[in-house]
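Given next, in structure tokens, is a single chain: the form predicted alone.
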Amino acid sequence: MPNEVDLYDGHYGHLDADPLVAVRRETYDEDLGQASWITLAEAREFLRALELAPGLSALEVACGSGGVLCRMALETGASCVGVDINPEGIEAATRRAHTLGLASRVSFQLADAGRSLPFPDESFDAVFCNDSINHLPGRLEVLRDWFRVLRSGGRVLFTDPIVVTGQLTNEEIRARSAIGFFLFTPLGCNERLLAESGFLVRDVRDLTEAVASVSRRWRDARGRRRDALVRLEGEQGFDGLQRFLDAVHTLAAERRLSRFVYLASKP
């Protein structure tokens, strides 16, 4: 069944569109490509967390347009490879790299990170993973595969922000899932499934307050260009990417979706 609403493919297919830069621009504290909720400080954050350095190497499940990626090798100096299921998204990912003269130890591949990935174990110091670990089924079998990829004392972390801390009704699950597959998880059910891949939980904390505070700048970014991205999108594909907007902010926003970063380690 086809997405309700196209989010991916046009999004990386129109980049570096003038209404979609000036969106990004607004909405985050610099544009570095995002289709998510993380800002720049927040990436900050999290490569303190994953405690990158020179000689070390690192994995980014779901990539996009590899922006994170870039500056995660540009500030710690780290080998840094990204993966993504989306074809235009590599595309963007690679000429970025290549802008930026990061071709050396940054690279991207296509690949579908719901199966086994395309490493050998142990090559990685770090698994990092931004809102997207949603999109994955098979949740254990994931997990499991980024402990196989990990050396012996590396880390992982991803967010995700479809923890299900309320009540929820039809249309608004619809509504939240309409740019494809979702997997809404329990509240606990990620540490869980850490422990039983043979990760050491090392934090876990809530980041609900950004996607509430993202989607507001998101949508009504986009809704003062609404001219020019009908142009670009449709009206129908414009008003669908507002009508999910709405419904992150709604749930975000009451607390009844919530977005936590969970921090492991492999013994």
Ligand SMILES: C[S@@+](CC[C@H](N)C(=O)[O-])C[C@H]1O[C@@H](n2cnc3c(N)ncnc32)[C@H](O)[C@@H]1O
Contents of the next structure:
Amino acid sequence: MPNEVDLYDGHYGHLDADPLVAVRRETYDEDLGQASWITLAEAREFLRALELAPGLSALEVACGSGGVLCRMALETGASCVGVDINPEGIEAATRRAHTLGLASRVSFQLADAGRSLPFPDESFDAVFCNDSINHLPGRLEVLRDWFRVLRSGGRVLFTDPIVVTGQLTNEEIRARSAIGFFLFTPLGCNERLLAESGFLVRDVRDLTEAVASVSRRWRDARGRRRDALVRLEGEQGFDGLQRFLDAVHTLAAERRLSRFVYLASKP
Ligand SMILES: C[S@@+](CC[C@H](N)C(=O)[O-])C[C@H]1O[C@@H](n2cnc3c(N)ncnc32)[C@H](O)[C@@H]1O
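Given the form predicted alone, state the structure of the form predicted in complex with the named molecule.
Following is the full complex, with the preceding chain placed first.
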């Protein structure tokens, strides 16, 4: 069934189109091709927590167009692999790695991360997943698979922007999840499932403010380019995404839906 509102196909398919680049420049501290709530400053904090270094390897689950992973490889010297289910995202990510001269240690593959990942046991020193775990069904199976592909002593860091911390109406849930499959997770559930998967939970932090501010900037930057974006997305597509961003902003600003980052390690 097609999604009610398209975000990812349009985003990755027109990644370098003028209005989308201009929107990302106004939304983020640096345009990394994001389709999420991550800024470069935040990505650097995540990298520090993952303790990557030359000679180590990292997997990004649902890497989108690969900008964050390429930056991770550049700033840490680690070898990196990204997977995503969106073919245009993977194509854009592969182009980016080549353009940046990173192809010898950064690669991207098409994969459905809701299923067992196409890697042998104990392949990576770190697993990273930003604002995407909410698109994967079966949280316990997903975490157990991340545990499987991590080496002993390895770290996992993921954000979940769909942690339920207040009341939501059915209309609000529909608007917030109009772009695809969403798993809404109650507060405390991720910590429990991490422990059940064998991980030691090291840190949990509330990053809801990032969602409230990035979604506002994203929506407003798009609003200022309505005509150009309507030519790309059609009127219905443009309005649908604006309604989605409105819902994201309201629910985050009112702390009814929260974004948390989880850092855990494999003993
Ligand atoms: C919010 S975007 C985040 C992308 C990237 N991590 C970022 O921060 O820009 C969510 C990503 O999840 C991907 N995705 C959704 N379902 C997936 C699945 N079953 N397997 C792999 N990737 C998936 C989408 O294609 C999209 O790139």
